[in-house]
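In structure tokens, the next block holds one chain alone, the form predicted on its own.
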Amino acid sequence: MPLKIVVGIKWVPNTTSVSIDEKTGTLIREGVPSVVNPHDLIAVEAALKLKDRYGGHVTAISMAPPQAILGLEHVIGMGVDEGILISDRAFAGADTLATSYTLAKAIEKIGDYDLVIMGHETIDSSTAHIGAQVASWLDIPYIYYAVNLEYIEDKHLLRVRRILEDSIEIYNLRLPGLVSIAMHSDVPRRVSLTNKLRARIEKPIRVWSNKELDLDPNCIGLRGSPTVVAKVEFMPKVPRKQEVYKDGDPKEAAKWLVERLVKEGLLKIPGGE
């Protein structure tokens, strides 16, 4: 029986570019350059390995701004079916509590499937919470750390290999169920050009609002998340003085560096005042 899976991917700022909001502790994402969260990528490829192996449908669900579709774009040109962008304004600001529910609501409304992937973690936050969360919200097993599936299909069973820090442990995850794969475990493929301009043409992507799921406006966004950010402190910016040893000698170069580390107070010499 072939599978019906969905894979939970995040559009993510460049981390290298966030800046944070002083009033209400949320990211900055205005202007900021997004990308597909690189773990998820790794979602998306154990997605498409058991789509390979046992056939099946593959979903990519992503709660974002408008501009994710480009995301979800991405991954169908890797070989995802089609996509679905759960975007509102109803839904900014939203913590880990208020992004699962309605994830998981997402995929109530989906309806027939009988796997969820997700990454480990996301690059801006690394809470590492929304796969447990949308499991517990849908009510089904799941499993954390994932380095291989393997799909039983006579039992209709998941064999699940994740490897912790002293161990690698196997499970048979009975289905529906969701996996939440382990950071590093694989490659993600290219993006084919096939795949790509079928995003562009057959356009599967959908748009949900909160319309089209109807959720209670205090369980979702900003209302809906009980994470108070009480402080947010900023690191003061040091100017530099831009100093460059421009002697060539390696030697004359150390020692010039020393001093002035020693001079700025940000070296000690052992038996040195």
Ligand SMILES: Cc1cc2nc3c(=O)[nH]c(=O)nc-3n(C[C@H](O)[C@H](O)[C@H](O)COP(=O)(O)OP(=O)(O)OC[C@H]3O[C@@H](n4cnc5c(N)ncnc54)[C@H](O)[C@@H]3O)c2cc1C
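In this text, rigid core is short for the largest set of C-alphas that superpose within 1.5 Å between two forms. Remember, it's a predicted structure, so these values are computed and weren't measured experimentally. Residue numbers count along the first chain shown, from 1. Compared with the form predicted in complex with the named molecule:
- Relative to the superposed rigid core, Asp214 undergoes a CA displacement smaller than 2 Å between these two forms.
- A movement of the C-alpha atom of Gly248 reaching 2 angstroms or beyond is seen between these two forms when the two forms are aligned on their rigid core.
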Contents of the next structure:
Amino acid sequence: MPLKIVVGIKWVPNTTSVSIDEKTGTLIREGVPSVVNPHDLIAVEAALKLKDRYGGHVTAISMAPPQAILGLEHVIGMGVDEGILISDRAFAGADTLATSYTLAKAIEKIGDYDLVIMGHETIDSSTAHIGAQVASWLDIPYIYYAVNLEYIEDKHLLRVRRILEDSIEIYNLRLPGLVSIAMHSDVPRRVSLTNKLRARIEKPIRVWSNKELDLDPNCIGLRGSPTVVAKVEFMPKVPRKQEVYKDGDPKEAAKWLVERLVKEGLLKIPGGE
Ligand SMILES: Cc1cc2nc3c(=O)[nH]c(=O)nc-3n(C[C@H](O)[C@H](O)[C@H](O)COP(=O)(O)OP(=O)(O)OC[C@H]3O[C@@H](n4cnc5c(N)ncnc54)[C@H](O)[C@@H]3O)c2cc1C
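Same protein, different form: I have the form predicted on its own, so give me the form predicted in complex with the named molecule.
Then the entire complex follows, led off by the chain already shown.
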């Protein structure tokens, strides 16, 4: 039986270039390039591998601002069949509870699904809450840090492995179920030009606002978010001296380095001052 799979992908600021507003403690998102959360590309790869092997249909969902359509186009370029962007000002300011509730309701609206796949965590907030919370809202079983998914067709089960330090756990997951994929467990495939063109021409992407989902405004966005960030403390800034030893002699360089470290109180020589 072909599998109907939903994959959650988050559109995140490319964290190598993100900075934090020291006054408000929030991420400065303006002008920051965004990407699909790298761990979610591994989740997409897991979904596509299942589809390659057993047949099926993969839908990617993302709750994000309108620009995230580019992220959905990217995963459609990898082979995902369709994308759903959940986007509305009413969803803004959501903590993980409101985010997971909205995603779960969107998955319920998609309806006929066998498996939900999420990434391990995101690179911007990295709470790793969403998978467990979505499973809980949907009242379906959940396995975290999964690798090597295998569909047992005659029993309609998913065989899932978890690699621990000294052992491998093997589970049979009753479907419908949800798995979060272990980071670095696979290499996401490349975008193909044919698929990318399909994304642009056929536009297999739908946008759902709260008109379509019809969720209680008290359960979504900032109003549905009990989490309050009380205070953000920044590490004290330590100015760097950036002294460079330029002469080429390694012995002299080592002597110079030791002297500098002793002078700065960073190194004590036994028997020295
Ligand atoms: C008080 C508060 C206010 C916040 N306000 C904002 C805000 O205004 N804007 C903002 O961007 N963030 C905001 N956040 C952060 C936001 O709550 C989280 O980014 C979001 O809930 C997802 O959590 P995470 O990134 O830790 O995901 P994780 O739990 O680390 O993600 C696990 C997996 O879940 C899936 N997933 C996660 N998020 C999504 C998504 N949006 N769509 C589809 N799949 C997803 C992915 O597969 C991902 O790999 C706020 C947080 C708090 C506490």
